[in-house]
Each structure stands twice: as C-alpha cells, then as structure tokens.
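In the block that follows, a single chain appears as structure tokens, in the form predicted on its own.
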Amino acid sequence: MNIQSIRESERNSHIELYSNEELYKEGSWLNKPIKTVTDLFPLFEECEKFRALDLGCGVGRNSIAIAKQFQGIPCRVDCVDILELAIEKLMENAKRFGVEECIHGIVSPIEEFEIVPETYDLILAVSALEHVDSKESLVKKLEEIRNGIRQNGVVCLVVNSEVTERNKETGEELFPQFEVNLPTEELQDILHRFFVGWEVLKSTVRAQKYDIPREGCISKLSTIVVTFVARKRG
C-alpha cells in the first residue's frame, strides 16, 4: 500500500475520531494528557520562558496541558499536525481552556516541518513519527529533534512498532495503515544511537491493542509502544 492510501485511510479514521471526542471530558480518550508528559512538568519549574513543540499534536491532548501548566511565564507550543480539522480543533480548545496566546498551530506533514536548531525546551512526538513518509525521514526528523533542544532541554518520544491490524468482526488481515513500522528492536536501537550521552529519563516497550475506525470495518489493532524520553546535558 502506497503512502497516499495509508494517509487517507488515517486522516478519515482520525477525522472520525476528532469529530465524536471532546477534548478533557470524562470518558473520552482524550479525557487526559499522557502521564509521561506531565510528570516532566517539574524538571521546569525553575524556567523563565518555555518553548515547546508538539509534532502530531492532533487537537491538543498534550499541547494544551503544557500551555496551561506554563502559561503563568512567556510560553510558546509549536503544534504540527498534517490534518487542518486537527489544528482547526486545537485552535478552538486552546480558546476554551484560555490559552490561546501560547498556542500555535501549524498544518504541515512532520516531515516537511523544519526544526530550528537549539529552539526548545522540550519536544514530544507521540505516536506521531512512526507517520513520517519513510524511515529515512525519520532518521532525519530524530537528527533535527536532537539538534532542536536546548541545554538541559527534554525530548520524549512514544513511538508505535510491530503494528498488526485485523477486521474486528472478520478476523482478516489488514495492512496496518502506519507509514513507518520497524521491528521494535531496530526502533529501540535507533533512538538510543540518536541520543548517546543524554541523561535517559525514561525507556520502556509496552504492549498495547485497541479498536480503530478504518474504512468500511473496525480494525482491532496491536502494537509494541516504545517510550523514550531523555535530557540534553552539558
């Protein structure tokens, strides 16, 4: 399956989730940030400014927790994302939460985003770079990810690997409509030659199944999530 056709089966199953889920309310996978995100919070708390970047932030599950926990100094979260319902979405949440100010939407494929050398304080990516057009690619955007954060600045990146999707109802095979799906081993080795010398805060594999809506069915989808959030030290 070409990228083209995995992009516009996943733009339409997300643009069906983002359409029937509010963001932070009870009940909806949205209901929270991830936990990984916000226990980072404290390692912060002596910032003067912050400057984060959120690549696939969708509509703001992460990005405006950062923004409401850090508004209170001069905080800026670059949010990219390749669907404009998605930014439409975190755009409008960002008003609702009163964050608007910090938060900035950008519609673009992560790919095609280019990352300013030593700009953050913290980037994440989750489940968002196994979505880049091809492993070189990613190879590239973890280079830029590296060189994009600052001293003492975090990234934390939560990776999906080993992908299998089946029919729920059938039970068929499906091809598993991720651009980029490597062995989780290769993935694990990748991000820890990417980030030789940072202090590694967090690394864990993780296996996890959910339902997907996909185009005609529901697809019962298996992974091995890799975590890997580490800081830039002197």
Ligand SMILES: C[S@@+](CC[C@H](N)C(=O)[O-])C[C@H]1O[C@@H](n2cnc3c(N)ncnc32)[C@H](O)[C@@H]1O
Second form
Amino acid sequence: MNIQSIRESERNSHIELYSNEELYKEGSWLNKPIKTVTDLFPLFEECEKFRALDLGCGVGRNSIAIAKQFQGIPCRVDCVDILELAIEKLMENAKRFGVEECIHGIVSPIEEFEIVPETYDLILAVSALEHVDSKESLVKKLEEIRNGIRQNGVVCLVVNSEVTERNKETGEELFPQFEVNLPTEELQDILHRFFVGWEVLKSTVRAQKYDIPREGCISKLSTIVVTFVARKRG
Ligand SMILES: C[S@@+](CC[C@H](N)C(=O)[O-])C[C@H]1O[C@@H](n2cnc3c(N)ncnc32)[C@H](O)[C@@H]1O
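Complement to the form predicted on its own: the form predicted in complex with the ligand:
Below: every chain and molecule of the assembly, starting with the one above.
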C-alpha cells in the first residue's frame, strides 16, 4: 500500500472521528489530555514564559490543556496538523476554552514544518510521528526535535509500533494504516540513541487494542505503544 492511499484512509478516518467527538466530553476518547503530558506541568512551575510545539495536535486534546495551564504567563503553543478540519476545530476549541491568544494552528505535514533550533520548552507528538512519510523522515524530524528544545526543556513522544489491523466483522487481516510501522525494539533503540545524555523521565511500552473506523468497516487495531519522555540537561 502506498503513502497516498494510507494518507487518504487516515484522513477519512480522522474526519469521521473529529466530526463526531467533542473535546473534553465525558465518554469520548478526547475526554481529557493524556496523563503523561499533564504529569509534566510541575516541571515548568518556575518558568516565566512558556513555548510548546504539538506535532499532529488534532483538535487540541493536549495543546488546549497546556495553554490553560500556562495562560498566566506569556505562553505560545504551536500546533501542527496535516488536516484542515483538525486545525479548524482546534481554533474553535481554543476560543471555547479562552486560550485563543496562546494557540497557533498550522496546517502542515510534520515533515514539512521546520523546527527552529533552541525554541521550545516542550515538544510533544502523541500518536503522530508514525505518520511521517518514511523512516528517514522520522529520523530527520527527531534530529530537529532534539535541536528545537531549550536547556531544561522536555520532549514527550508517544508512538505506535508493531501495529496490526483486522476487520472487526470478518476477522480479515488489513494493511495497517501507518506510514512508519517499526518493530518496538528498533523504535526504542532509535529514541534512546537520539536523546542520549538527556534525563529520561519515562520510557514505557504498553500493548493496546482499540476499534477504529476504516474504509467501509471497523478495524480492530493492536499496537505496542512506546512512550518516551526526556529532559535536556546541561
Ligand atoms: C491519533 S491523532 C492524535 C491527535 C493528538 N495528538 C491527540 O493526542 O489527541 C493523529 C493526528 O495526526 C495527524 N497527522 C497524521 N499524519 C500527519 C502528518 N504527516 N503531519 C501532521 N499531522 C499528521 C492527524 O490528522 C491526526 O489529527
């Protein structure tokens, strides 16, 4: 399966998800920011200003919570997503939650968004880096992420690996709609190699299964989720 058809399928799947789910609504997968992100907030208590980058931000599940947390100080969250609808809904949500002055929505593939060196206190990518167009792009982006973080800043990555998909009804095996689907161990090796010398705050792997809408069916998706959080120390 080529990149175009994976992207088309991912696009349709996210349009369906974002059209039917409301941010921070009980019962939705968007009901709250992920704990790995909110657990980081105390690390930045002393900051006088705060700048974050959310790659593959979606409708703002994590970035709106970040903006709310740091709203009292000069704060800017750059939010990048390939899908126009995601950024449209992100900006609506920013308004709804009173943080529109902090949220900067950017429609762009992660691969094409250039990260300016030494700019961010926090860079996060939650279920997003596996959607860059190749392993080479992933490696290049990790290099940019590493350079984009300021001293004492934090990188927070949640990446799916070893993904398999099956048609829920028929059990038929489906091609996983993930542009980069690495073996878990290889992904972990890459992450640890890139951030060598940084203080690793969290490094976990967790098997997960969930249902996801795909072209004309529901897919039962199995994944090993790799979470990696590290802080740049002098
Ligand atoms: C599973 S969602 C996660 C959204 C958000 N990070 C969260 O945790 O709620 C993945 C998001 O990545 C976006 N995406 C997929 N491929 C992308 C790419 N190459 N560049 C930028 N965004 C991408 C999708 O449009 C979608 O909004």
